[in-house]
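Let's start with one chain on its own, the form predicted on its own, as structure tokens.
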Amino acid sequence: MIKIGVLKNKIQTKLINYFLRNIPSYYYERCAKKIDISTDIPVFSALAKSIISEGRTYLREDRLYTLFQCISRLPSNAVAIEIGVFRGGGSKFMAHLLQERGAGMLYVCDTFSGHADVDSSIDGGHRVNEGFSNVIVEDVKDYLKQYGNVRFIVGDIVKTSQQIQDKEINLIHLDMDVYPPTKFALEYFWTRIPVGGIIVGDDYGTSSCKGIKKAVDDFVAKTRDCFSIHLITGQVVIVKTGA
């Protein structure tokens, strides 16, 4: 019979080993010495906490902080786009920051009825008109009505992109999960992004969204005037260099 103390030690050892294998070290190694973005950056922390508490986005502090840093570096008259809106939590976060910086415009783009197109050879379990389809666009519009700098573009971005008339797009947040619309958005909007402009791709490092990684990798490989950085948040940041 195994003594209780021995069994307890074995369970503790297994839990510790599991933790070390599966939890990235940045969550625990020297945490006491790290800046806590959820509390220590007032301009960001309060807004992020409020947005997350409303339950309308899957983005948490880490990924919101990426967007916060990017928006903080934009000019006051910047134009931004979010493609893949869901229930509008990320859009509200972006709209609020842009409005605080001046007359920044945010285009909020989504079918609001699920994926319009997928590539079954790349996108795995994603299906047309499935996932993120239980969203009422009028509800999202009501949620964002306090922001006069928001414009809605409803429908498949491949078909609606021409409704975005601004000559320059400073920041694009791509959160579509699948290959075809991500590939299109990268190629269509790139010529309208100025030097220093930024694209943030969500779920680049997510195994269930392989289409995002392929679309980004293929685009960066053939595009000379950019570089990309894969963040530990799972996001990818693409910066236009002009070189």
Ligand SMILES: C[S@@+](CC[C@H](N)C(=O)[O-])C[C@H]1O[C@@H](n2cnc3c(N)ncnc32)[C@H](O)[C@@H]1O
Contents of the next structure:
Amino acid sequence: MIKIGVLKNKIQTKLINYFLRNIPSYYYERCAKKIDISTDIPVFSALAKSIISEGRTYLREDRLYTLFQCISRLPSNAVAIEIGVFRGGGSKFMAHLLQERGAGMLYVCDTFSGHADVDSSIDGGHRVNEGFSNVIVEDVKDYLKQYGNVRFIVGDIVKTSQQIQDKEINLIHLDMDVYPPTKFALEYFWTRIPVGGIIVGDDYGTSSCKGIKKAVDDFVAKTRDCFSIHLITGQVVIVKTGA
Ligand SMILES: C[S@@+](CC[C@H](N)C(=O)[O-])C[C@H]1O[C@@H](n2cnc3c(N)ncnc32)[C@H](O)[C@@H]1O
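What would the structure be for the form predicted together with the named molecule, rather than the form predicted on its own?
Time for the whole complex; same chain goes first.
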């Protein structure tokens, strides 16, 4: 009896391995059961395509879809922040969805002149005032002018954060690429995030942005009321839980 069981297991293992080697990839990587986010999600697909076509965001459909899902579950009067805006494409995507949901508002925070501070021991090739410095804030304001729910906060977030006075912040998109302001923003805003509130950290899994992973991992390790999920998009999602 035992021998028959062992034999069955061996045959099963061989069959599974055979199928895994020979099944066409469209049964899993490109599985037909998958939802194609570029065409199949009403509201999202067209908006994402349109924003990407304007050439003002580094975010592609996969990362925009994470933001879309987070915004979809916010209250209609949600307060959201994007820190790290560059030319405003990601902000436009967020502002549009927040406005559609009702009275949602968005703080748009950036130096608009590149990095104010980096930690050269972990932030690799990023340099103060180098990348992202060719942005004209007036141009970004003009680009977002149709959104009455947008407020601009211009300058190093470490110095400007106090301008955001709202008691509750439901969603933060952190996209600054480097360690010092990311560490700061996580710690500064955390107490104002309500239970169920979310921080989406861009570039957590990006090899040229190691400071993001360190800032997030250190923060999550010492913070009792949260959990984090690393997405295969490269983002990390941090959710505030009850105490
Ligand atoms: C990767 S870009 C943001 C990309 C943008 N979210 C998009 O949709 O393409 C990073 C931005 O972070 C900004 N940044 C870096 N350090 C900052 C700081 N200390 N305070 C405010 N903004 C900062 C830079 O100026 C730059 O525009």
